[in-house]
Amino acid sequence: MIGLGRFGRSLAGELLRGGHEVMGIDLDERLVQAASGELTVVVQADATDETVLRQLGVADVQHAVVAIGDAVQASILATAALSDLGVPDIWGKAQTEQHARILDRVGAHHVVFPERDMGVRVAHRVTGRMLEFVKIDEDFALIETPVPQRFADRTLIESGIRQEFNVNVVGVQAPDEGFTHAQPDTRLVEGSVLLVAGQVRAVERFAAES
């Protein structure tokens, strides 16, 4: 993880929590000291410097993320860094379209927009009835979102959503229950939660029957 701001230690911290092993590495010696004893390892070096990241043996690491926040050129040299010691997997934070092309450019394989996709997610769930909108390619999301009121008490193949809104149905939650699979006999039943998949207009016209 290089880079130890706000973002970087989340996405540290979860990959901890999911079992994995964490290098971290930032140049401000506050980050380093405040993420010390959090992650597997945390260093203080410059990681734009591709000869600093051999000697720390990230040439031997399979996944690595430039989590560098408003330091655009420290981010781009960094993930150049990267891709020439032939990481095979690097994530790049971007700030902007221009430096996600960049970024690109110079061998990360994924690019993320951290901030604009919390911005996406929360304007979808302040402006309808959306408990939680996942962006999953330019014109696909997962929803989650109340039952409509309209289709409670019927089964998910009798209610017809499918046909009509052009989405699927992908999982359900009853009230005081966990999420299970959608099945076509799945009853829906009023304050049920449901896990919807489609293009996003469809999605967001669903929601609002809410």
The other form holds:
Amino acid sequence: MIGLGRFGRSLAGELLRGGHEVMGIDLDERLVQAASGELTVVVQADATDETVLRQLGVADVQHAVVAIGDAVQASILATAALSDLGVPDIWGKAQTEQHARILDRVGAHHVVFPERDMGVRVAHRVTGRMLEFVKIDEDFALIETPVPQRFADRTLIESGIRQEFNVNVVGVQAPDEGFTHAQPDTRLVEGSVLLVAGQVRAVERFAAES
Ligand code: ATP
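Switching from the form predicted alone: structure of the form predicted together with adenosine-5'-triphosphate (ATP)?
To see the whole picture, the full complex is given below, headed by that same chain.
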């Protein structure tokens, strides 16, 4: 994990919880100290220096994430260094489309836009009844939304939701219970929460139904 700012640390923490070993690298001594008890190895170093990265054994890692956003030049140089070292799976964090294009050119295999993606996600939650919105593809999303009143006390098959809205209900959470797979005979009750997949406009139309 190159860059131990808010994004890098949060991502590193989740990887650790998933049982992975994580080496963190940052220029900032305070951040290195703060993360030193948390990650497998934490090193204060300049990640744009390929020789330093090689000495740290970075050529042998399976995945690398360049979690540097603001310092665009450092993000590009660190990505290029990882690519030259032959790291097989390099992830970059971009602030703009231009930045993403350059990361791609210098060897990033995947580029994410956390601020932009979170903005899209929150916009759907702010304006609709959605509890969650996850864009899967340019025009496909998975949302979490309360069951519209008029479908309460019907089974999923009786509700006709798929035919009317062209969406798929994939999970259902009854009040005070956990999510279960949606089955044709799953009963919807007032207060149920649905996980619904479909084209963006279709899931938006469904979530606007009350
Ligand atoms: P976040 O939003 O995740 O908190 P940020 O936008 O505050 O990040 P960035 O400028 O994106 O900060 O940098 C993230 C981290 O990357 C910082 O902690 C910074 O010290 C570190 N960093 C920047 N340049 C280098 C470099 N050349 N080598 C190692 N770490 C670096």
